[in-house]
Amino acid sequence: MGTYLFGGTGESLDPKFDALSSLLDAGTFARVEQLGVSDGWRCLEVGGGGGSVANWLADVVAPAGHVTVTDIDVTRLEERDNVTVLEHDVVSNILPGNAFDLVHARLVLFYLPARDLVLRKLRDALRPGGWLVLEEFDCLPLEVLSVGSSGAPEDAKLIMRVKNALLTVLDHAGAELAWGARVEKALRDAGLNDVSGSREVQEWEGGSAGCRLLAATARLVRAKLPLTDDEFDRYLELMASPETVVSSYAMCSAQGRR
């Protein structure tokens, strides 16, 4: 299994999970709703993180449906009447076969060198006719659009230095930085039907959920970033400044039916 850089650190994960939820949940909910998820569905949420998607699904499929939510760190997940929390490594542990109407994973396979193997495991966990939905970043497009007038060239270079350093850390840990760009093809290659997808690039202003995500990620791997303390502090200031605008990573989503 690849090294998941952001797992197992308890409360320090909160800013990252909260930023991810604010940034991505609305799109996730709309995407899954289009598949017709409703009362009675049995759902698997892989890499449940802060639990926002699993809790939303539990409400949608109640009272007759059920959600199983897995992660290697389950400290922020909670059981409910129709939610089972499972501490689980999707690479090495077994999943039930032919069991779920919906399997969803967001920013999970991106980190895993065994992502194609895991994709087949998720496919096999579906009931015939069930849907697999994957949401992944393509991390390569992010660019600096604006940093205001004071120190702009140096600040823009600093943001890109941090971006490149973060991507190097991810790459060394086994992430596939452009995984999102090939996720639709991967679903087709896995034999799924009715495959479709979307790709979205946003503008992230300083202080937004997207820039808070970048800042939280940088904090979690601070020791691996080749920056002075002054440079790192300036980067955090830029991520909080409304004068900063960056084009986001591309969020690529795809779904397919077994």
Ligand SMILES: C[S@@+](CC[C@H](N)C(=O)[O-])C[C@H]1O[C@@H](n2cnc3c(N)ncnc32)[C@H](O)[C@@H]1O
Second form
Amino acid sequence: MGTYLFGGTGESLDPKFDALSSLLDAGTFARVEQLGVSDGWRCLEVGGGGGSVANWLADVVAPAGHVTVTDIDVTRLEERDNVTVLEHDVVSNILPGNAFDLVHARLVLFYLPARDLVLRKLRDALRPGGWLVLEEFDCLPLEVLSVGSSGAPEDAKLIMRVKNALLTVLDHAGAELAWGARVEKALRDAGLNDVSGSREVQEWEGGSAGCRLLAATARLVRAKLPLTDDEFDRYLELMASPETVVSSYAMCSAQGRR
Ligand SMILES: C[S@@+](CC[C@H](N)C(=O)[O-])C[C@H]1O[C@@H](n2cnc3c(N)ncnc32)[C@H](O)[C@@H]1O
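Provide the structure of the form predicted in complex with this ligand, given the form predicted alone shown above.
To see the whole picture, the full complex is given below, headed by that same chain.
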């Protein structure tokens, strides 16, 4: 197991999970619904984080279906009648084989140096015909589109400096910055069938869920960012200002069946 860079905040209301849920849940739910998920499905949600996807799945597959949700940090996950919460490291712990109709992981393999091995473990956890859905970022597209008129060139440069510093920290921790760009091919290489994928770049305005996510992740690694306190405070202001617009990380998703 690697050490998860953003772990251990100890806060039950982690702003990062709130931002992820606001930013991504609607797309995740639509994608998974298209696969026909319904009453009776057995689902595995890997690295479930704040639990929003696991809780939604639990409602969709009730009453006969079941969701197992795993994470190395289960403090925000909720046991329910048809939900089992498992403290589990997907790199080093075993998973049952041929067990699930759906395995879903969002922004988990991105961080794991052993992502290709983990992908094969997730494949093997599927029953024949079951679906694997991965949703991942390609961080490279993020660019500044506009900032407010006061001090604009410096502000745009500051946003790009923070992006580059953040990506360096992630890279050193073992993340694959453009993993999203190769996730569809990785599913094919793992021998899955009916593979398809999508990639979306949006505009994130200051104060939106996307910019809240950028601010929350920067705060989590503040000590590793080569910025003065004034620069960091200015970055947080920019991430909250509606005058800021950046092109987002590309949100890449891919699905395939065993
Ligand atoms: C960026 S968060 C994504 C959370 C959730 N999937 C979402 O999209 O809202 C990454 C999650 O992966 C979990 N994680 C990191 N390393 C893990 C590992 N080796 N095994 C299982 N979960 C892991 C983290 O604890 C965290 O909850």
